[in-house]
Amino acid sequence: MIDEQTARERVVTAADRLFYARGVQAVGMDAVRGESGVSLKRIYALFPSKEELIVAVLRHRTDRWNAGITDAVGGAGTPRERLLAVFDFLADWFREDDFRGCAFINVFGELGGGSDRIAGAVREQKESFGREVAGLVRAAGGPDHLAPQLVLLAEGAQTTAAISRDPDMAGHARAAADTLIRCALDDVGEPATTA
């Protein structure tokens, strides 16, 4: 018999693969059992509801996302290059065979606000990414308003790349980000206002 931590990891990894490929609502717990090799009884002992499993999968995805961003940024030289490395990370991801867009947006789109816990896990990831980008902007000496602009480019690129099946969206977003970064770092005036 496998220990609890190993069983939990197997279930979360299997559910993550299935949810991402097929959608949360299309995947039943029997499919998770078959993919993970963990009995249904054990799955329900670990995750008493599908909602709990979805939240665990989203937390797992958050950890993977954070590690990917950290690796990409860590390999860049200057603060400006670290900001652009976020878009290089996206470019690599968009070219993966199983790319289906942002798992967080996909889950939220499927389930909407039907679960406060799931919506909270999605918001937590988006806010965490925003804080990471804001830290990179500060390190580059950029104005505060630059961070949400770059986040919007990254989020929009994920959605557009998934829908269009065009991995080059990351490059377009990177070029736009480069322009925003150059303008923001050269501009010492007030933040741009929206209409």
Contents of the next structure:
There are 2 protein chains.
Amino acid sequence: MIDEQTARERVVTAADRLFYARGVQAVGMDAVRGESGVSLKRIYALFPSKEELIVAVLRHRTDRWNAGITDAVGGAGTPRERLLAVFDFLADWFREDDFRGCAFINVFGELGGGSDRIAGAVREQKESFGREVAGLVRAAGGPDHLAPQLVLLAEGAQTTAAISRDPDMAGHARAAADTLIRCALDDVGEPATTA
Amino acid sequence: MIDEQTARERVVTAADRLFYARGVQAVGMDAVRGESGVSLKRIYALFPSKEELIVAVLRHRTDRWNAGITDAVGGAGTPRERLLAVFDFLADWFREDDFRGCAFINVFGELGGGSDRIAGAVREQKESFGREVAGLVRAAGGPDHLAPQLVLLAEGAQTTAAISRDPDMAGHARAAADTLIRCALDDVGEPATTA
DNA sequence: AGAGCGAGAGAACGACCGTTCTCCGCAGCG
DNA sequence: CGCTGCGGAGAACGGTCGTTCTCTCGCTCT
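For comparison with the form predicted alone, produce the structure of the form predicted in complex with a further copy of the same chain.
Once more the chain from above appears, this time first in line as the rest of the complex follows.
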């Protein structure tokens, strides 16, 4: 028999793949069994309910996302380039064949209204991404209000790229981010505060 | 017996309310019957399948959205204000008690991968919004690339406001939009094109 | 008034869901 | 070699779904 850790990982990655491709409710536990090769009995020993499995999948995806962002950002030089690297990371992702939007947004739309635990797991990921961007903005010497603006661009790019099937959305988001960063850091085009 | 047009409208608005609040798959046709007061037999005479009803709901919501945008934009003066009015419209919406994000994005995440007709209806709405914004940008004398950037902000604000439950996201989006518009129209902070 | 048609209420149907249970084979141990 | 206990396969269970069917009632037309 396989290791508990291995079984857990197989179930989570299989469920992740299926949930992301077809939506959560469209995937039965039996399909998870088939994809993972782990018996139903074992799955229920590892995850007491489907909801628990969904939460585990979301946490797993949060880890992968964070690692991907860290990796993408780490390859860039200046703080400003590090911020823009986030959008290059999105561009690569959007071009993947099985790209179907942000899994967290998808799950939230499907089940966020019905399950607080799932809504919480989604919220956690979005907050951690917000903190990450805020840290990059601070490192670049940008004002606090810049971070949520860049986050909105990234989120919008994800949903719009999924729906329109146009990976160039990452480019539009990157261009907008570049403008916002430039205006915030170089102090041009700011609203006049005295009129 | 009630008019066919009336019955249609009652079913669509009832289904819209339920689908938006709970997600599409979590709402049975029997719940639509209860909420609309129209018998199941009649519902199936008007809409041959649930999928068809979903498409009708999406189209209905597209019409309402377009009317809302037209209304919000119409109250503004200069072309630049008309663009920003879109974000004020979002701000009002985000503050509504039953706000649960963009219904189109939610439905797309839930069923977009499984039904081309539904994905198409969602795509249609997003494209019509994109055209609307592009028209406003042109009227304001802005460059073509500005419109998709503003659209990304609006989309990102909708999902982020829903997940974080923070209606201020509209304000962040508006501020970012203001900066982007200013940079595009007043030609400040643009990337140097000759270097 | 009586026949006939249309529509509503809700039961019925087949499929599938999440979850649990049963049965069987197989490993380890005396 | 026989017993025991664990794990896998998949049947079973109760519930719900989308969809259809039946039954009954009330209206209309002669």
